[in-house]
Amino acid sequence: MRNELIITASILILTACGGSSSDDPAGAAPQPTIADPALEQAAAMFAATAFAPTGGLPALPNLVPTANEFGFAATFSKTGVIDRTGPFFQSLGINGRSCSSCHIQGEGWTITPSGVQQRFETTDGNDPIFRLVDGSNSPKADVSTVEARRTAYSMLLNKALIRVGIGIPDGAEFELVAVDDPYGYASAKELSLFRRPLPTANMDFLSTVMWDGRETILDPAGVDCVLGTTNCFATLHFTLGNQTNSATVGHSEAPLPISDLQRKAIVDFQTDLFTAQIFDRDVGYLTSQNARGGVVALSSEAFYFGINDTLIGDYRTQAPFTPTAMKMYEAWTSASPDLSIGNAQLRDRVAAARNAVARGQTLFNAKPIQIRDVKGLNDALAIPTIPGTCTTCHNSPNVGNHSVPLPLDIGLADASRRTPDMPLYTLRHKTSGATVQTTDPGRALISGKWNDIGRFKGPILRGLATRAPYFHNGSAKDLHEAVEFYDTRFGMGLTVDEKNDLVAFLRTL
């Protein structure tokens, strides 16, 4: 059976079939769409077993497709196989959870609302992900009945948000003077912060671990140092080992730290994993016509601390920063009809769609953004307006994260963007008396610094199509809303066509 599944997953034959587009006017003739029955069949066969939080197949081959809204993603491991027998998949605490409870291969190695909802309905809200320690809106919530659990776990169910409890550190420059928590729990001792679990694939590209960087450990003897400063950091493996233990003790409620061997096994498993979109229903395979999308190319993408750094330039080559950081789809800039597609009408639609992806990539690299009021950037450089592009912050080539630690406040946690399901905290500077309201102080709860309020790291962008909603708080339900946020926040003046082109590009990552 396992060999049959591998064969099925390996048969990737591009096939055109009839269908209708949601963009077609009512009553219009059906438009041909691009499809791959082998991918559909392989994804369906694996979805019921291989991607379950527990159980399923003991090992999966590379490049097994997983379906999402736009097409298919896949995972590639440097070891050649995704071994599901190691400690990443084992319950190492007392509440039944493993790392894989919140990091599902079929959901971009994180979790999604639809996946969480399915688990709730299947188990009446008793799956290990539903635990009071952090799955519920409050650790004191009523979970005595199915309906009570549905209410208690609403943030997890609706936005796939985990509650992170962090108090204001001793010696902080600020204090908590008011709390508006709809769940009646948060205090200065433990603020309730609702955040998306970050993916546990593509971690070899990380310069910062966790949204607030709390697991990125300073080390004077470290070799990864921000040029021109004394900020040096421990190795990624050490940092991830520490984070793995913290997660097991915290989220899985392990009574004792996990062993060094368990830490190493989990870190090795994670850093060998890469995930990305491989097939888009509008453009087909993301390697067609010499494009360099997909996960195999991603797994060999160059990355090191300080690559293409925005402020200093490349740490190793000394080359100046280039905003042209995304180059996967240069071959589609003037894509001609793909003659391997038999249907002439479909060839034209695919060529147009591939042109749109290339235009979106160009916009990502080159569309001017006047960067204003971003803490960690404008204030640090004492420049009120910085001319930039998307790659000013997403500078790692063909990956999209920042290549050195640079937490930024782009306003996502501002009181003006608060939704009723989020707590709101009023913080006051102990010296100046200034106050600010935020749904999440971010980096400030680690550093204790007033200027760090609302600052978060940017995530790796590869595999976006699989893991909506977006931003640390799930405030953008889809890619259109994410693009709309930036257009509004920075006054980019994007046209409707430009927004669509950017989404076309982002969904192929």
Ligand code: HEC
Second form
Amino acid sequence: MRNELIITASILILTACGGSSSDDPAGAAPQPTIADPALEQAAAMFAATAFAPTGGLPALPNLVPTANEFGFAATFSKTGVIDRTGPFFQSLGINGRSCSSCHIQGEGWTITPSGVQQRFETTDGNDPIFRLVDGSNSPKADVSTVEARRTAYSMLLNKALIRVGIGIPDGAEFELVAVDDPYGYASAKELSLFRRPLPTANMDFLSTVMWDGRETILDPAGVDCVLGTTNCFATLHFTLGNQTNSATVGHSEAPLPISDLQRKAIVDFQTDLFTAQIFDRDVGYLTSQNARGGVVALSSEAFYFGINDTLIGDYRTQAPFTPTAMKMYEAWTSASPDLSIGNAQLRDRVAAARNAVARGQTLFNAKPIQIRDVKGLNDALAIPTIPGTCTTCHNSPNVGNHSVPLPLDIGLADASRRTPDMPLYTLRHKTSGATVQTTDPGRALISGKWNDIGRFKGPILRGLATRAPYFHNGSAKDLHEAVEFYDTRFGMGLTVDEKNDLVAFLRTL
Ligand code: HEC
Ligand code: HEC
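Please supply the coordinates for the form predicted together with ligand HEC, as a counterpart to the form predicted alone shown previously.
Now the complete complex, all chains and molecules, led by this one.
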């Protein structure tokens, strides 16, 4: 039941080398809060390694807690340990970078602005993440002084965004007719797309790889097929092996492809990893009182291609689609007081906070959303308004990505939402002459299709608490802004309490 608690405690026993402290005179604070000194101590003990791209201890035990804004997350590896000696942590190219330059355990296996800023300050902007190839706003930026570097890497520093360079594909239905790039670099040959690195954990649940699905390879002989179509895909392992190589050649500027052995080692490492929040300051352990949050439960969550497809249902069992995709916190709907909490005042507050998480989960599953103008849904089905919920799109049970590849345009790259730090591209349809403005054409740069402009995959929603800012372009600085986006975009009419409940739920993922 309290796996995380027990394992955290055993980490401390196993590794208690010099921890002499019993240093918490709780009572100094006016309001008691829920806390576990064992968790804090374990987090502090391993932070120097967990938050470093490389170096530190050669391995971290399973379930080492890492602190974040709302509490603690943890990583669980099926191998029982997070081995940091493999190629994922090695510099395989020429610029000093490894995969872990941009995919760090303590930062949710992605990167966060505060982590990037700290690396900048301790290295004067010379850490290998600060490289012209894709770290800077433009590959031609001046990086000769610390101050120049601060300007050159502003997107990375402010929003932890990497510049993904992709050109207009041959034979595309559209052409680029105007570029408004504040950094003076982008062209039809290479658009500058500022995107958040996706986590390299929880990958067993992926139905498609990269924001635009570009690493998900169509394979007529594949076994993962969208029902009723001829769209079949290569296995996740094949796809990832390929991705591993493109990442090394791209981000690390390796002159030659990496070996099959290295690819396999990296893919195996990543697909063994799971990460999630395990402890939230307001509600405590996410496994308390029979809740099924936390990373251990996540690691045994069932997933296969089409497990809960919104249109077709479960590909294997033929069960109909269920919008009740999130089922971790029903036990907290009417939680009785948790008698393991000694202080009566705190016990009441925790009970109320657990109820809020359960209400947030119910809203996520059931609060009606009138889905309009979403490319990939409304146009594909020719239905102007689809009555749905958050789980219409986030439908993988207890994981929250889409269970089959379905890039959608929910409007995040629209010109109307452009911020001055983003480039703006004007695209024209080659035959109709219609034009559209976007900050990122998304899927359309892979498929060449006009209708794919602005379409991105729905990412896995576990481990959110660690990895603000959200969306492909980091446009929501926190979970409140993410919820606010949906409320405005779809006219949901959420009350302040409902927004707070949704955030209370999302931060426990
Ligand atoms: C310079 C930063 C950087 C480095 C170094 C880097 N990545 Fe990434 N990674 C990203 C970005 C940015 C994305 C998202 C790009 C997109 O979708 O267009 C990403 C996405 C991914 C994804 C897709 C996950 C998903 O949910 O679809 C995987 C897998 C991945 N990276 C693995 C690796 C591996 C393996 C390495 C080392 C060989 C590596 N990355 C090195 C920045 C980086
Ligand atoms: C019409 C489909 C759709 C619906 C409905 C929907 N989402 Fe999303 N969601 C997406 C897509 C697509 C993305 C990725 C968009 C991007 O970044 O371009 C996303 C991204 C997110 C993210 C950011 C994750 C990250 O890693 O950055 C959060 C948080 C989120 N959704 C929460 C919600 C909540 C809460 C609701 C209900 C109020 C909801 N979504 C409803 C499709 C949808």
